[in-house]
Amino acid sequence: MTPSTLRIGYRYRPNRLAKKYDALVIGSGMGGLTTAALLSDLGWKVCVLEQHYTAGGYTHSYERNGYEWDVGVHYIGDVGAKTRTRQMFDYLSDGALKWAPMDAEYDRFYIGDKIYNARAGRQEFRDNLIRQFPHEEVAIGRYLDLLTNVGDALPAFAIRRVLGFWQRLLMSPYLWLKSSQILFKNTYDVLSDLTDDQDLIAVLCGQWGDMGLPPKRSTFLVHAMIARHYLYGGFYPIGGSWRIADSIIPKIQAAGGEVFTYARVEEIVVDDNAVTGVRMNDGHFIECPCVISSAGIGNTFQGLLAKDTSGAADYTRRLENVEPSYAHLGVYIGLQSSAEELGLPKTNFWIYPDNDFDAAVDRFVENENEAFPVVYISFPSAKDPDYAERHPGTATIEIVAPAPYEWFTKWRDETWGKRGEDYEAFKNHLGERLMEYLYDKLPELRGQVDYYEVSTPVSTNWFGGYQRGELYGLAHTPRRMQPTWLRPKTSIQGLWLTGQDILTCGVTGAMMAGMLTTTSIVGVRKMAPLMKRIYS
């Protein structure tokens, strides 16, 4: 395989433009790919504008030194039976996009000097914490009623996301009747109602890591959805996670459309509160009564909107309100040896000071020299079985920490790899501790290691456009998942939103909200039989 295998889409240049586009979508992660590949089968011609050198946001996959590795997609649920994810997945992909399962313990946590683990399949999940904590089997499942009725009122709550005021208030009783009590409330909170086991708690939130909010901070209604998602196990995709964009962009393609790479946005032009295209940096300008952002909503009306455009101003406001999620430190890890030779497993590890995980947190950010409140260690190679047939004799491990992004806003501005040898050896710091949480799990593998680096929140900003490094776009507060005004129609005609921010973190959830923003752009009579279609 050679370095450009992965770079994925079509480099731009105003040449290579078609005359005439149905949409323009701003990024090429999930959600913007989702919604461009679901017009198209609807007959729209669109174009995919990506600022990076390869397309698919955090689901894409890069190389270096003779191995690979994923950027965001670490494993995905509900993929493993024909779940409504599964068989979005599978038509979006035409069926060329598999999946290879993760071990029955599929997250391991390392919580203080105890370890505990979930296992796939509800059943199983349930039995295996009612061993870990016999004494909690009521309260374990009362736990599991909570996310089926959680699950239960998903439908009504991505519902509001796309209905109209009008639509909504007529609607109202429904939705009521369909909404949970806790969806908003703080999940700590939920969890205490349930069970005074501390360590249990901890257990249930052992993956707060997947949504960037420890769990006196968010909202259970994201923890449930999180929950739900990974029940069953975790799955990875065969080949790597780039071939997520790769094996959707033909669809795209087949209809006239195009996924261009090296393509920023400079700005989204509007007249008289009208979209009329968007002019990139290169001062093209690219014509278009329709415009989807797939950008970040701070992104969106902060950065590629006009500050005197109007209908923006409330979206600036409404802004204040709500927060970025965390930002975080990667370590990217080559072994020459295979996974099988190394024995490195098929299960994540979470590891955890202790089972206070909201107290880490503001140790952490007080103190940078305090543990980290979590480091999660992910083995790609070991979960993907096509990764030895494309890089032989090697295996990769990733390393994912918190950060906060003030530590780095000096190096802001700076181009990437010539930032300096303060910020080098800053992140390198950095590295080598993440490295010892490695090594003390696994000692075998000290000596063994033949390539590490490190990317930093301003290496997330350089290549994915998070302004402050974000993983997870806005974070999952209660306050922020209850607004009706973070939905795909904005105030802008012609203005549209999708990704992440419209609706729930992760690959899945940005995937859901590009089917929102299809629904929304092409009314629920059009995007019927397409439904019906996918879901058959």
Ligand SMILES: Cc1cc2nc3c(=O)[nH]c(=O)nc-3n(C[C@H](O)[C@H](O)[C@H](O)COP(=O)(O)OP(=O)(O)OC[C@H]3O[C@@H](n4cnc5c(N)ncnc54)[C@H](O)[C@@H]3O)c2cc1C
Contents of the next structure:
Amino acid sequence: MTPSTLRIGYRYRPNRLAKKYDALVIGSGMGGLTTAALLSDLGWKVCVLEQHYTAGGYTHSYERNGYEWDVGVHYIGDVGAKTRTRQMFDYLSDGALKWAPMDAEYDRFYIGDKIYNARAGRQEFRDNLIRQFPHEEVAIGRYLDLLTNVGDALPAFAIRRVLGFWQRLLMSPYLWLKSSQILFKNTYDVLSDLTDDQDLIAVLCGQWGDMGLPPKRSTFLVHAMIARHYLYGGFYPIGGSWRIADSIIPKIQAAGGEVFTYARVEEIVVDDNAVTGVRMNDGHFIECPCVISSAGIGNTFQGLLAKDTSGAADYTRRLENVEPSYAHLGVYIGLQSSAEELGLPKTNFWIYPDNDFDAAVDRFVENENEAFPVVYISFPSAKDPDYAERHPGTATIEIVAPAPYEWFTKWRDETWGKRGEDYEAFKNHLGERLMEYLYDKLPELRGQVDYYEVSTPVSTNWFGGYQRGELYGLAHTPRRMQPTWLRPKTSIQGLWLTGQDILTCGVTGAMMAGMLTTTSIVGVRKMAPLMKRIYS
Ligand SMILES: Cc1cc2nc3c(=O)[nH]c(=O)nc-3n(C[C@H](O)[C@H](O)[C@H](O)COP(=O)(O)OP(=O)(O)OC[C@H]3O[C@@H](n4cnc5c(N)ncnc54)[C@H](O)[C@@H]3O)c2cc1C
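Since we've got the form predicted on its own here, give me the form predicted in complex with the named molecule too.
Now the full complex is given, and it begins with the chain already shown.
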């Protein structure tokens, strides 16, 4: 598999558009592509409009200096067996997407000077934790039971987002039976009911970076979803994360649709509270009564709709009660030896200054010279068995760490690559600090690095179309997870939402949001045969 270029999709030009589409999708991330692909399978002709030079949103990859990096896919869980997640990926990609397992130790947690890890498989995960915390067997067992309880409650949680008011009322006994107050409690409170051991709590929350909030601020629901997601280990898309979009797009094209890149939507045009189409940034108007926005709820209601759109007022008010997720720094590293030669692991490293994750975040936000509250290191070329075919004799490493958006606001309106020396100096300083975390854990790499570059929250805005460099769209606080207004159907006729903001972050979260949006648009009756095909 040798991609000549990682620019997936077809460059937008007004004269390349078909005369008529059944739906327009804004954004080609996992949420947008899933919705487009499922609608295509139901016979709809769908046009996906992506502002970036390549399709995929956070699943895209990019190449520079002979290296290839992913930007928002480091590992996916739940695809090692015939699970619902795997069946959906198989369906969307017609089986083209293949997965490589990571090491059995998929996550390693450096907490202060202690080292813990998570191992693949429910029993192995449990036994391994008990080995590390022999006096906490009961708490560990109860924790795993809670994960099961949350798993049982998830379908009802998702269904609530599709049902209308009266349907919700009708189904309220079922929804009540399946829901549990524990879902919306904060993670730390739930875990401290199980144990007083702060190291054990820290280890159980060692993946907090996967949803972007430390335990005292996050919802147990999302904590449990992520822990369950990776319980049977981590997997990497063979060929790189760009293969996700690349393998889904043919489904959209087969139904006469297309995925256009360099296609920035400037405005969703609404007349008399009904969508009539979108205006592109070249001024061209694309007419269509059905528009699905996967560009994030903030972008949609605060950026793409005219201020006086009546149906938008409620959302603008409600958006004041939710907050954007943290912004992040990325370091993209290239080395002139293969992952095998360098002995790079298929294990993610999570590095924490100590076991109080919330306090570490507060310290860092107050003072940038404090230790990073979490540093995540991933070894993509080691995880991808095809990488060596595409880029022989080289390896890549990626580092991700949080960074307050406010540190970068003064450069937010500057053009990428032209933000000036002070910006370059600041980001290089942060990059150098992050590189030291890598050398601290793998000192043998010092002197081996051929190239690295740093991305900041304003890079996320530039490439991902975000407003505040959001790592995961809206933050997963209890306040965000409870309300049912974060759902596919909006109060504007013909305007639908999809992607991570209407369910949860993660490639799988955005994919499942795509399924919910499709169900909302076509109705359960039309969706049922398709679901049968997917889950046969
Ligand atoms: C650093 C990082 C690491 C991550 N690691 C993992 C991981 O290991 N595993 C995992 O499961 N998840 C991971 N995630 C999360 C996951 O990638 C996202 O939650 C998911 O891909 C979001 O999908 P989405 O479709 O909702 O949004 P996005 O992928 O952000 O797609 C939105 C799209 O809309 C486009 N857009 C915005 N405005 C416009 C406009 N006006 N016109 C046209 N297009 C527009 C954007 O360019 C973008 O392509 C990670 C995320 C980050 C940032």
